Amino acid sequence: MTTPLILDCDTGIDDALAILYGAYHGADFRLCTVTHGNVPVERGTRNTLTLLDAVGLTDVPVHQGAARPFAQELHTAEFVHGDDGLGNSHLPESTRQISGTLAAAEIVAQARLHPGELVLLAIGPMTNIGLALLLEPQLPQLIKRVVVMGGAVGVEGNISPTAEANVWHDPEAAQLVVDAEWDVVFVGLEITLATVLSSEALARIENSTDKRAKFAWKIMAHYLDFHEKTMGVRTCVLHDPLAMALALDPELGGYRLVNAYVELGQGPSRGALVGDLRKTRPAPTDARTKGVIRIVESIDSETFHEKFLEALGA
């Protein structure tokens, strides 16, 4: 079984690992759209083409999108992902051309062509998705399901004390996604931190002779260095691969519906995704309601890690 997928990304290292996971585990990439985030959008677009070519998906169209957020300056994260966004691996770049249509317009076009069929997976800032919602108010009715890597509900952030990076990079766009009346899962830090790779798993990747593992290991070194400095152990967190896994196989996770909003003020909590976790308030019952999202409460981490290693041939 395959899952028809629109992937919206800002291709850095964990986006690359997510693409590798999806290519092995049944993602039918109908198109990839690229936004600012880990790196400038032009670099992310080239990286996306390079990754798709590396896994043999040379016919998947790639559409460049938003170069900056709605209402704040551009910020990127080369200190995490390397100057080239792929761990300073300096891989030979794809010679393919990007597709001409702008990302948000193509998301709308494909949703109209295939109503109720497509899963939308966003693993970068949500500017392209916000723009698509402004272009087509009926988009929530046209998309089957939405999975977002973003947020830190009830836990500390990774770019500020309260905010996760993908939401923080464009809070206004994230609020549009929260407010849209569709079934949206936010795969946040409250669950992605359960995906830390063990030393045994890293050894399997490092020692594998499979070309997928060798490719992954080359781009992961910089990522491991960064996490070793911040976490005190040589490891990494599989943020985007987990979102990809849940887009393809929702049964890997357990979910909770919550009322939510994004903090849009200019203070230190800007960009925080706030979920109402109070047990004294009635829980929402309809996912397709304005301001209601799903968060991931539990994950079969053992199965996920094994599937991730399988995808790399490790």
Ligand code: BDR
Given for the second form:
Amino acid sequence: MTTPLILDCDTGIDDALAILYGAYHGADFRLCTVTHGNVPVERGTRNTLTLLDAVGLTDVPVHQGAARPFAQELHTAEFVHGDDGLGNSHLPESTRQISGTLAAAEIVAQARLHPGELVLLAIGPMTNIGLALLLEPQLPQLIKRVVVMGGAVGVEGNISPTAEANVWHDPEAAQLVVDAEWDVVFVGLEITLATVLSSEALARIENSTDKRAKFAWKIMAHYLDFHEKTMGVRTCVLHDPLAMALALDPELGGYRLVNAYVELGQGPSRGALVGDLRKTRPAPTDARTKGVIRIVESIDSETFHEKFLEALGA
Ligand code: BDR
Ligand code: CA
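The block above covers the form predicted alone; next, return the form predicted in complex with the named molecule.
Once more the chain from above appears, this time first in line as the rest of the complex follows.
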């Protein structure tokens, strides 16, 4: 069973791991679109091509997208992902051409061509998705399901006290995604923190002779260094691979519908995804309602970790 997928990414280290996961576990990558985020969009585009080439998906078209957010300056995160976005691994780069159509236009074109068929997975800031929603107001009816890696509902942020990076990098775009009347899951820090890799799992990757594991290990060192500095333990969090896993296999998670909004003010909470978790209010019942999202309440982390290691041949 394969899942026809539009992947919108900002290829950095965990985006790369998500591509490796998807390539092994049945993602039918119809196209990849790239946004600013971890690195400038040109670098993220080149990295996406390099990753697809590495897993033999040399015919998946890659479309460059937004170079900056809707209403704020560009910020990138080389301190997390390395100057090259791939952990300063300086891998030989793909020489493949990027596709001509710009990202948002191609998302709309493919959604129109395959109405109700495609899963949209966004693992970077949501600028391209926001632009696509502005170009085609019917997009929510054309897309089967949306999975976003983003938000920190009810937990601390990773880029500000309350905000997770993908939402914080373009809050106005994220609000468009929250308000669109589609079935959208926000895979946030409240659940991705359950994906921290154990030392045994890291050893399996390090000791594997499989070329996918060697590739992953090479790009992961910088990510492990970053987590060691911030978390005090040499490990890493698999944000984007978990979003990929839930896009391909929704049964790995348990979900809750909540009313939500993005904090758009200019104060310190800007970019926070706020979910109404109050038990004293009636829970929404229809995912395809303005301002209603799914958050992930639980995952089968043992199965997820095994599938992740399997994808790397570890
Ligand atoms: C998200 O931000 C980026 O650094 C990662 O690639 C992931 O998509 C985690 O907050
Ligand atoms: Ca990402």
